[in-house]
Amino acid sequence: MHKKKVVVVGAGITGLTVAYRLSKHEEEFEIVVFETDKQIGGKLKTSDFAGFLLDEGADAFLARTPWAVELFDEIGVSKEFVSPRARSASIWTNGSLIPLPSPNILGIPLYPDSKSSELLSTGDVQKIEQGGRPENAIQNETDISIGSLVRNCVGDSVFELFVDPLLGGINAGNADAMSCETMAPQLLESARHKDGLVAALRETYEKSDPESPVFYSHPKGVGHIVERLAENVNGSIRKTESVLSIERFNEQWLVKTPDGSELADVVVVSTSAQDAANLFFSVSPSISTRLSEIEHASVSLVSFAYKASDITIPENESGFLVPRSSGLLMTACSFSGNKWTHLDDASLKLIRVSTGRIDDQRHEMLDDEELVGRLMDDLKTTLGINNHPLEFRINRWPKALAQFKVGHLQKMEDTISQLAVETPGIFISGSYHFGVGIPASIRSGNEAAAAVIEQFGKN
């Protein structure tokens, strides 16, 4: 039987799950990876830092969501995972930190019975008290923002205070701009539920077991992770290998690299968003506008080792969220002794500060040294920090984030389907379809080789 060439472009987590997928089907297919770094992963990358493996992107994924959990279980690793030990985490606001309300589902307080409901106007306290019926009604099949839907829920204050810091920072966006479809589909379900968002998220706590994994790591990190994930993959995989562009060539694809050209029967585009629109531009200028239409937000990541004796930090607590009125340069902080085991010394403090938003680009224009010291200021009016650290490391992330507006997921189903007229065997993949995080860009990748098998696998 001859079987299919498929050339899959790009070696992040996206990739790699079309391509261990395919590969399930080795009969039916021959895979070639293509990876322009000299190391697979993408944004997913492990490194030692003050003698530890640290992560210098995200160092964790939801446990409760189905596509990551899958894959993991599938190849073997999901018995080594590790769940953060602390649990909870705080808000900067008013010159303090406060405890993050508790129980809460994305930021949203289920009961104003916490020191943190003291923020909160008394409207969006009784709003919370009976439901959070919404003032004006969500319609059925309809995608708004997540700022629309909670302040219509649940009030301004809850929305500023803990919602936007959690889930903008994130997705370094703006949530009042971002799609509740894509990025919150749970809240849209609840508050079209009877009683209100909040009955209905209740709901959902008091049958969940508040013991269970929220998240989970590897104590080697994710990036070892992904490394598991492509011994599974049989094909090759060609690093520092770049994809310059895309021909038609008769009845298949010519993929040029700098070292020559791949002829392929199909090929899945499993990069960001902008270079894939680099890549369609000339088979495709629509869906090159498309996709470049995506906007993407840049972030900064800094790592900091401090002597165990020259830092204070709450215990217990994962680390803490900046609102964007604090007017500080940091989003958020994280805590990664507290938070992992395997990062806990009794000498040594590790803590990681984020910045960058989507509508504040400040890191962008500081070097490195104007970075480290304007994160270090944040510290010393967070946390008290005066002492210089002994290490710090800085992971620069341009144009790393996509941000989903209103109605991000009709459009990118609509370029999927243009994308099958106009160039029959090219498809895409990628974390700027389904929404930030390892599950979603997962559950991408699985849809791109399931489209694939469906089309160009056995009848």
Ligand SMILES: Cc1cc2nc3c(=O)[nH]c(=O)nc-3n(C[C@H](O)[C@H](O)[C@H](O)COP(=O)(O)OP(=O)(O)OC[C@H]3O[C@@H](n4cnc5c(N)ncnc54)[C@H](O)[C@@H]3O)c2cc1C
Given for the second form:
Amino acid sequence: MHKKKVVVVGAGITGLTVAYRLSKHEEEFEIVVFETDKQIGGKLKTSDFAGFLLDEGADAFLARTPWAVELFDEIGVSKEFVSPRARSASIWTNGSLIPLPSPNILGIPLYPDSKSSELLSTGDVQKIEQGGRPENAIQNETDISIGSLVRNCVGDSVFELFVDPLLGGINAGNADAMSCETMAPQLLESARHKDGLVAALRETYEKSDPESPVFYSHPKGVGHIVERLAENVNGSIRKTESVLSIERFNEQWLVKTPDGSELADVVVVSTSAQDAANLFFSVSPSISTRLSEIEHASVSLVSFAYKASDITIPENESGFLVPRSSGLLMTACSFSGNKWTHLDDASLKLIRVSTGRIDDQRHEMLDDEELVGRLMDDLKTTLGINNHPLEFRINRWPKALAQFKVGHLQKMEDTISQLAVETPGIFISGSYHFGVGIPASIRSGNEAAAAVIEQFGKN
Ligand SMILES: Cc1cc2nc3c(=O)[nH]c(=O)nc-3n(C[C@H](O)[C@H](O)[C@H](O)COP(=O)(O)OP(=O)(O)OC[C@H]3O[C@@H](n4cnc5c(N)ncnc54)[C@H](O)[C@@H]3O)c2cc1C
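Having looked at the form predicted on its own, could you now put up the form predicted together with this ligand?
Zooming out: every chain and molecule, the one shown earlier first.
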């Protein structure tokens, strides 16, 4: 039987998911994956730092959504997973670190505890106590912004102090402009509960097992998970070979790279939206424009290794968030050794500091020395660290995190429909579709692979 040639562009978690899913149909598809970089994984990258295997970008994924857990179960790597032992985090506010309210869901306190009540407005404390009914009824909108929903149900102080730093932090965004349907569909559903948002979240909380893991990672870093996935791909993965263009060639697609070209029946573009926009530029300028309209935030992550005796960090805490109102450069700080047993060390403390938001790109203006200096100033302010680290490492991630405006999912559906008409045989997938996280990227890869199988498989 003639196999269909499939070219996958990009060997990040999304592209490798596509390649793996299609590998299950090896009698139908011949798979070639092209990757610009010298290594696979994209933003899942682990390397040596201060004698540890430390992630350079993502370091964990949500355990309570199905897509990542299912995929990693299938390839047999999930039995090696670890989850954070420190599970509580704080927020930097009014010059001190305050524990996030417990319990909370997505930053929304389920019951105002004494600490959070001191910080919130009296009116907002009352709203929480009374169940968080919206002041203005939430009609049948399919999507609204997280900011308008949360402000409406539990007030501005809850949003600004807890929800925006937490949810906005996930993709370095501004939760006032963020699609609730994409980033937090459970809030939209819960806000329609007859007794209010908080009442619905309390019900969810009471049904959940508080001991079940929230995040998973691998002791060898998330880069190891991608390697294991790639081992299960039946096809060739060609590193350091960038796809330069895709051109129509009769009923097929000519995929050009610096080393030659491949004639493909199917192309799955699994890159960022901007890289995809560049590739669509000649085959469909309108799809290219749609993709280039998805904004992306740049972030930088600086890892520090301190001599343990030189610093004191709160015990049993995974780290802290920094609201935009603080004026600090840092947006979050993670205590790697508190979080992960495999990164805990009696003589060394590892800390990862994040910076950058869609509306705060100051970090991009700073050279490496200035960036590290400014973040050390922030560590002095927040944690009182006066000493110099033994080592530091800077990872800059330009235009790395997609921003999801209200109505995003509908726009993606429209783009995919347009793609089927204008460029049949070319598919898109990536972290700009359902959300930036690893599970959402895998979900997007799953859906692209399912569409390929449906349209080009033997049945
Ligand atoms: C600092 C940071 C921290 C994060 N933390 C977390 C976290 O803790 N948990 C979580 O779930 N998510 C996290 N994320 C998000 C998550 O890492 C990404 O959304 C996800 O890895 C995206 O995967 P992807 O395969 O879609 O894209 P990418 O990882 O960007 O992969 C795309 C690949 O395509 C390649 N490519 C691009 N153009 C071409 C071309 N023309 N030809 C060939 N190859 C090409 C690129 O080189 C790249 O390898 C984080 C992201 C960042 C930046």
